[in-house]
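Read the single chain below, which is given as structure tokens and is the form predicted alone.
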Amino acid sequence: MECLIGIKFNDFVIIAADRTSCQSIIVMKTDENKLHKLSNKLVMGVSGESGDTTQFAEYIAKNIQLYKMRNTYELSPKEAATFTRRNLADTLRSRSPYHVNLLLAGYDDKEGPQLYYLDYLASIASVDYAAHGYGGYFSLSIMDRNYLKSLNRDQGYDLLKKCVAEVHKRLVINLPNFKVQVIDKDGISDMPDITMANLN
């Protein structure tokens, strides 16, 4: 009943999360955040069963931010999600495995913007833009016939309004709100969220 949705461009990813908390088939709030920071220029967006989601994000968390005490120095996007990957694959191997799918957008001084894909089988890929959830099924295609790697963010915050409109339009579940955060050179930034109301 999620949606997670990420794009790469030249200069920056931005990513967008709903805010809807299901419990199977009631709707127990619409302000859920679901964009995790994880360091200066790295966002982590996490769906799936709702107490996993908290405690793997957190634990990711706070693991990067001693890995920065310890060694004076931040994980890149590409460390940030190997380990990531790492711990879902060591988990999923015991007998308590996280029920989690992740899209991990972060800014490496070096490289650029990175994305990367990654899914409770702990399998990972570096991506231009990736989807979760149902939603996925509509706005990969938009996407598709879309992208350009040289959009600038007023035309990335477009065409991710785009694939909402979409969501809204074909989806039977309700998932009315998304929070836009954009991560770039400067850091993290947020955007509007994309609402029913801004849409119409």
Given for the second form:
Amino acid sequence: MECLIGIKFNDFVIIAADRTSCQSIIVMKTDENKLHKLSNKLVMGVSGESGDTTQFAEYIAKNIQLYKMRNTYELSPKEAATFTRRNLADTLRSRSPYHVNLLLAGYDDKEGPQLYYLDYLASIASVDYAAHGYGGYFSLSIMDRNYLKSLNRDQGYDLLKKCVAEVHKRLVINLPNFKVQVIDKDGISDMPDITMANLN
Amino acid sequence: MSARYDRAITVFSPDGHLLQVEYAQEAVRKGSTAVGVRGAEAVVLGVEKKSVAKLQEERTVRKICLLDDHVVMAFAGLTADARILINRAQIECQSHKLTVEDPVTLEYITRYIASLKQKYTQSNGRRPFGISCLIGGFDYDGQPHLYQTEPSGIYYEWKANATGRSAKTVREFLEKYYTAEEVSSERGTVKLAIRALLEVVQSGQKNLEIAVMRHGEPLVMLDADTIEKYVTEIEKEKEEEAEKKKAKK
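Could the form predicted in complex with the partner chain be given as well, to go with the form predicted alone?
Every chain and every other molecule in the complex is listed next, the one we just looked at coming first.
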């Protein structure tokens, strides 16, 4: 089962997703990227039904690009989250709903960093930190204990490493690698992957 | 005789013309001039800005539009018709990326716009689009292209072209002064485009809108100061030419 973690601080938001791609009991690859870039300061982490994930993420990403082309300015994170939720809600009671869980992380030039938790039933919550998947059970407790809004980039990354360490320790499913991205006023930047190796 | 054959678009006149399409081309000839020059490093599009009324906000009149990050379009003719086409083209650019993961090539999107225009020359109850588009940009492989579409739905690739009012004068100017050497740099390409527009624009530099598209970079709209610098340089060169001619005599 896939794991998504997102944490929001004063000047940036950090988002991470595991890198395993599985079909029943087989691990197909361990370098899958589940963090989709929606625009220059917007990233969406997606987990859920295989196929629905990529399809939905790309559909949302291209629609956000279309908005930018049409109107010469980009959708803010709040607008993008509302648009995404609207799409989930519309397809929910149709013949083919999308079974995807999302974390939307973005930076609004006026409002600052934003983090939204959306699930497959089209619920939405703006939160300081959130997680999807079994890994969330452990990560949330670690964040409850150690989260501070004022942490800087390195401290935030360390908090994330603590969460991943707990997932490695207590979750029966093996999720060795996590991809990490940070979004701040300068855009999206990649942080080093969190792997079994660099946690020890 | 032709008066009876020019109402419905789907009817040919006896001498083989689609008169509605030709009238659409007339509408284009009434629109403000647009010029496009394809250089080695940049594709430059320029338009003559219609002078705004005193109480009107200037920025609502936009005749150069982005279709995608790497495709820019300028047009001459009915602005409202252009809005519709631009909308459809922008959707198609994203749709293309969604289905095949690659950005559109200039030829693809030109062909799309042209086929859209052609559909409207063969439908009952609809009139053709009254605009001629100049579509420029760089393909994924780094090659620059400049295409022109007409209300009839044809499209051609050009090294440099103009459309709209006085298009013939501008095209003749471009035929005379376009050289591969001149457009090998971005500066040369921009200068040629501005020179060509200045030939026909009535009130000079204040009424020019110039857009420069480079490979892999976002579109740059030249600001008034930059245009002024180019214009001063061009006028100096013109004076020097005139002096030389006088000296020869």
